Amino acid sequence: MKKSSKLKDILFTVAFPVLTWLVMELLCLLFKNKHVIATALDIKTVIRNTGITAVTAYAMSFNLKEGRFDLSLGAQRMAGTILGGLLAMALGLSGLWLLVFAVAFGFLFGVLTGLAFISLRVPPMVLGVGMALIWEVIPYLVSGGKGLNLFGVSGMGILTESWFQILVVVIMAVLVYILMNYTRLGYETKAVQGSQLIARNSGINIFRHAVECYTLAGALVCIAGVLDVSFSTQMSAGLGNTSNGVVTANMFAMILGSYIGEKSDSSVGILTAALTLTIFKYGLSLMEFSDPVNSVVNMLIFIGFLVFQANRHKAALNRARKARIELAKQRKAELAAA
């Protein structure tokens, strides 16, 4: 029964990333005669990409699933990865260094963001704009305003290659599942998940708990900063929070892989929906559809599958209630008959 129910799970967790490979073949062979995976080009864009979401989707997870929404990570990833750049190429290092430097950086945004929520007491939402626009001003001011350029430069050809974007990825899925599972952080996030009121009075620390939180996802977002900057090779150094739309647009990832990681586990399920949501974003633009038509067609199935995740559980519960409300009429006329 139970090797029965694992591979139940395994099969659902599967079934996303297959299906929706075979619906955008289907549809790209139909409509424009091509294939979504046709070259290695095409390998290594959907590795970047489902990387960058991955990462971003986890450093998201953090602080989201607990009621905090930081609308500053966006203002970190630029931050962290401008800056760490900008030192990698200062003291001619490594592609490698460069993501040594963005992590650590990183880090530093995210206990600063944490510190600054404990003490300042805000909500999370308004907390997070004025952070970001904090963060911002930093990278312009020591880029002048040029933000970071990787064209040309050399020693950071690591930071292109498959091998490496694959490895990054799954230490961070591998990390994350360790934490979440056989770490302090893990088993005080489930309480806080549950109620902070019972996790405050049952011992733990929410503050401190929070400031780990805020400090974990400022490094995992530079990561993806840095993923993403190694194809592209710029990042511009944007003011007036223009820097969060990147990070919001992976919240789909982190909803639909918290969904499917109920049957494995979340770092599994972010990881298995960002590649799903890949294949689906990178189909579309196989089919020409252009970049606001694609965030339109991926926000429409978004709010759907809120709706869903919204009321997936009703049908259960009146087939329940119907349940009880017929154990108690049979109840009442067994009474009536003695």
Given for the second form:
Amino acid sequence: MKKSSKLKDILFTVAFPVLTWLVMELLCLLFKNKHVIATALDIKTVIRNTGITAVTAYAMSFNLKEGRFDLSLGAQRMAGTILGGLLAMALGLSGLWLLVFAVAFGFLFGVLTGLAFISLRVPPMVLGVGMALIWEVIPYLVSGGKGLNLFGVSGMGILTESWFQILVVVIMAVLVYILMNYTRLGYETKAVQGSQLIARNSGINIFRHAVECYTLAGALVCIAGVLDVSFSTQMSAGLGNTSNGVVTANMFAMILGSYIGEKSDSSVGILTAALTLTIFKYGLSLMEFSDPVNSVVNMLIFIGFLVFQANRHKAALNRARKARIELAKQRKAELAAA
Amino acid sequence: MEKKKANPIKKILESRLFSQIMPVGLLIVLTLVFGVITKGRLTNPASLKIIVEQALVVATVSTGGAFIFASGNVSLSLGATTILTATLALMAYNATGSLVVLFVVAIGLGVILMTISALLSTALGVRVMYVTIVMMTLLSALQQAILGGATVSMPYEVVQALVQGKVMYIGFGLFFVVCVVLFHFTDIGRSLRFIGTNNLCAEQTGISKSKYLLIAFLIAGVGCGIGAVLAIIRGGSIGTSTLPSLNMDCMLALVLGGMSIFGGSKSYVYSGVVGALTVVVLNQGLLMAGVDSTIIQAIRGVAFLALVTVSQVRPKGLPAPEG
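Having displayed the form predicted on its own, please output the structure of the form predicted in complex with its partner chain.
Then the entire complex follows, led off by the chain already shown.
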């Protein structure tokens, strides 16, 4: 019994990317006479995009699970990656060091944002707007407005290797899995997710916990930034609170991942959701959908999914209500007969 | 039992009078300080006229947004709604050559887009936070998909005629007066403030949260429509890079204008106007004083957070939906 239930859960998880691939394969063959994944380059692109989406979604999940949306994550990603890259280049170090420095800067920005949150105690979205305005300025000033350009820089090759990207994403998935299932942080996350008030009253230090969540989010989002810049070779230093678009675009993966994760684990769910959405977007671009149209289609499906999420318990509730009424009628009839 | 003495500074900061006077006082002080620093260049009539004109779009959109914020909700999609509305309204004008069509499409579309946002949360139960972020991304992508890299323009003579006809001031003025009446002298404003203060208590006294939230979004939609027309008149054309930070500027304006970010009884409809003027005075003043435009952004961020913190009652725990 237990085994068949586990098999069902595995099938449920695997079904998302497999079905998406099948649908997109069919559509691409039908309309463009192309395969979704046909060459080694396609595989490389899918791996890279899945990695970026998954790691960004992991970063968002630390706060979003508890109802906090950090609008400064995009700015932290930009600042950490650009500063890490510039430092590694200035010291003549390899791509691995770029990753280490970027994570360190992300860690720092995350801690500072978390400390600002527990000190100022303003709503997270509002705090995010203010912090993003501040964080965006730093890489702009440091790089003189040029951002980061890795084109032709030696020693950065490792970052573009598929095995390295897979390794980073797998390490992140395992790390998030361990953090959420076998540590105090995971225990506290579940408690705060239920009720922050009850969690606090039962002795959980919600202030320290919030700082930890912000810190991890900052560090992780910079890994996504490095994976991104390793392929595109440049990252511009944008101002005017425009940095957050790359992060909000990955919110779907986080929400879908939490849903898939109900049958397995959120870390597995997010990775599966990232792969699913990457295949979907890749298929759309093969069908010559422009980036904005691709984004519109994705967001429309996301809205549909949010509506489904918000109402999926209603059918079960209705069934339970009908069963209760039926039971009451039966009992009434029994009493009348007696 | 010894009664704990209240901190007088905290008492002043939390008083209603302070929340009403502080934003206006800040605007006056900033204007005077920058007037002195720039040796009167900021406060001469020509500069003041530019400041007012620059603030009009943000002021109009955030005046409508004040209704949503008063209920304790935050909307980040006001800017994206305005720009998409402006794009489609201008395309409709170019197709018909009728100014009536421009106004009708702008206001109608603003209302429709905001109604969709409202219905997603009120009728379909999606969290407002998700709705606002998804709509912000969706509407921006939609505008990019429609325009591609192009811009749509209004003929120069028409723009000039609208500017000389003071359409910007008339549009904003009418909307502002209606909003003041609705917000401060009718059930709509009272109910929204009540919902913002304590939404459970409001519902228990018979106020329908869904109904009033829908009304708030509808009014905000009208604001977006009028804001779209003002953006067209001010710029003469609309592209994907038009007013890119309008979403955040509206929030910034409301907070700098004294709107409580938690909504409730300390919400004022004029916050958007005072805040929009403050943002422009701060930007222009610092620029005229020779401060680098990049640094100005950081100063805006710090000022924003400082004012939010000072003007709110600091919760004992961390901000969360349950309080």
